[in-house]
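Shown here is one chain on its own, the form predicted on its own, set out as structure tokens.
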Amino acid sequence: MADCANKGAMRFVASTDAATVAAGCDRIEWADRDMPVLASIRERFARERPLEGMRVCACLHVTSETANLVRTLKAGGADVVLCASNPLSTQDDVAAALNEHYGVRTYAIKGEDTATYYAHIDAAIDQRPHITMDDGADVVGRIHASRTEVLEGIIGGTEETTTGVVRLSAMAADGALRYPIVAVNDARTKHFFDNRYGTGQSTLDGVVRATNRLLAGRTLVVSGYGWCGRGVAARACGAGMRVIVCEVDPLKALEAHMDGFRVMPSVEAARECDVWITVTGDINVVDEAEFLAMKDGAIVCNSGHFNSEINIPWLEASAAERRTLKPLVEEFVLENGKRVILLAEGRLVNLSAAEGHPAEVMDMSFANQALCAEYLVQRAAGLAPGVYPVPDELDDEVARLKLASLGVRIDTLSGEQRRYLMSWQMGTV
């Protein structure tokens, strides 16, 4: 696969040297040790080959955990092409290992510019996929906007992020979505664990790696109290931070309050903020008013999929001075003299400055991805274009496999108990 490294004048992976490939293989195997559910699916896929003949275009974060998903899809018979879903989340040694050792065409370079990012997506789409897999719906958006010639062969897709599901739901509501997509993000075994425990730990890991700042005693502002926000707030509280939650949903705001966190409008929170983390999936959550109200030296970062959550164009246009203090740490001095510290260009700080979610939680998320690919092969012909939930039986199977891998046993309902739950005749006795 060495020819993939240089196609024309464009590099498709950062390096293909033997040392880089070996390092990537080691990293992939290390993650695999903590992904027993995916490994069990891979073993079955290798026997049954349920994806035989399927071309899969996967636009995902190119990490060691993703590599093990790709290995599983390939074991099932799929021809997989992988490209990055974010310019800063690629692990270059993993990309090299996938290309050179595992024989998977991978188009991703950490730090690639926007033009290269979309050129890589186009290169993946050129394979004319039957199934798309997205983190953020960029492949789906690209196909529908400018690569419609490949639509005829696509049977379905999957989406793994909240941001992507929001985009796809909007497409479906507008009648623009042309094929069925399963919202893997909304599986219970995904958002209960990946979004909460994975995002919580990996986001704070990214902040600490980028800044080496002590968390204890500082004030953290979290924008958004969905599953990701819950995880960030809980982990920050455990690290000794004082947590403020900013929300627009009254129910989620009430939940944050009842969970013991302070809840207030974002401009008020800005006056107390030491570290600000956005996890909303929306645009300009941290905007001019928040920047102007911030304490001097406040750190701002994002763990949602796109960097649009922070109004970086305003920050760039309004800064009297701008400089890079260290890798992934940039200081903007505003006209009022206050300094704002932006981490990782506003991109996902957990993947840009750290290694993303631990393999243990990605095990369940990627198990869902693999099983949903199999489901699409079996059922897509009967699905109209739209966004679909992960079938409960697949979700339950992932949970069952995870419990088994942990050595945890649970009770089962007796026949009497099942009958009772399905009846209405018995009342107070």
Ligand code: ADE
The other form holds:
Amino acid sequence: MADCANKGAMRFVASTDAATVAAGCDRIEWADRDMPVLASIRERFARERPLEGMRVCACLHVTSETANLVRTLKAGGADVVLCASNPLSTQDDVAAALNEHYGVRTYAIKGEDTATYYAHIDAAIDQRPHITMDDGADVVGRIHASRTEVLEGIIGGTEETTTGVVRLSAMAADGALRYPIVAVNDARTKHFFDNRYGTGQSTLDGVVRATNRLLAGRTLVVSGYGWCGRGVAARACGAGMRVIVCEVDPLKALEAHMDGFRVMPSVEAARECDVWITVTGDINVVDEAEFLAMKDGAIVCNSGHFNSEINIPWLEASAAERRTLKPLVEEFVLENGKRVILLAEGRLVNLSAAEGHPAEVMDMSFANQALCAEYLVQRAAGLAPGVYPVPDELDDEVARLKLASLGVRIDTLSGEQRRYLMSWQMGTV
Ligand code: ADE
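Alongside the form predicted on its own that was just displayed, please also present the structure of the form predicted together with this ligand.
Every component of the complex follows; first up is the chain already shown.
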């Protein structure tokens, strides 16, 4: 099912040769084996076609898991275009398979420069979507900044990640957001699992794949103790690392302390750091002061959405020497003679150096995405512009389906227990 990949002036995907397409198809099928919730929604969508006639512009990490989401949206009747939500996270074989085998126009090339990244987003927006599906809010940002001509056709959107929800909430607070967006990230079946277990495992996987360093016995500094930071710290602890947490929120800092981690200011942590992982969603969390205090040879990387958490411009401007040691591993020698090792250009190390969150957790995140697209078709007309939570019924349904797929059974409340929970008369007996 050949699409028109790489025709005309713009390159859409890195390759469309048969071997790459076949590798992408295998990888997509491999992920699908661990995505039973999404598969069950896909079967229902194929019968009921709830997205018939909808044009969906999805700006997501182009991975095998995303491919299975796109297949589900298509099964529901949607016309889907896909572009990358990060210049370094694309799996080129998956992009090739989507274009050539699944007939989904995909604009994504691993390692694309910033101009190409935005050209691909613009090409996807040219589809004139009814629904936008973002991971980091770059499509919504682009549409509101320079592509306002497509606004009138849009019924709503979804957002996959914490950073995107933060940006969209800021837009809504400023009165700038022009359509309703469902914050998929905030579903419990999303962030309890994907952000915590997914980021935790895949981030360490990225560090290990890039460096092949032993984790046991090394000191890890984690900046940020949200769901992602908690996951990274827990997995690192399990791998035998000594974990230090840096956090600005007093409650989260206290939680990290009671979870058994050392908590301290960044500059102090820098002196002990072997590996530093940022997951804050903020800017310049590792800055000049941290670099100057850092131990020689410290490895620094980021697993937050944007490459803004590490002050790379400072590093580039201040380093006396710079060289690439191996793919995605760059060494900067500072004027004080100390070496700083930067992984994956400061972009998401879990998606750049590894393969992102495992399919088992993306199953729930993307089940939420598919159900929220259906929800928007049914309900968006009644929603004012703003950021909306995933309805609890959808979240609970995803949890029920996941438990069933895992063969885990649970108790149900008896009538007496349900009545008790709704009553107030009975106290100490
Ligand atoms: N975000 C984190 N991991 C991902 C994956 N495997 N696919 C798509 N988006 C992701």
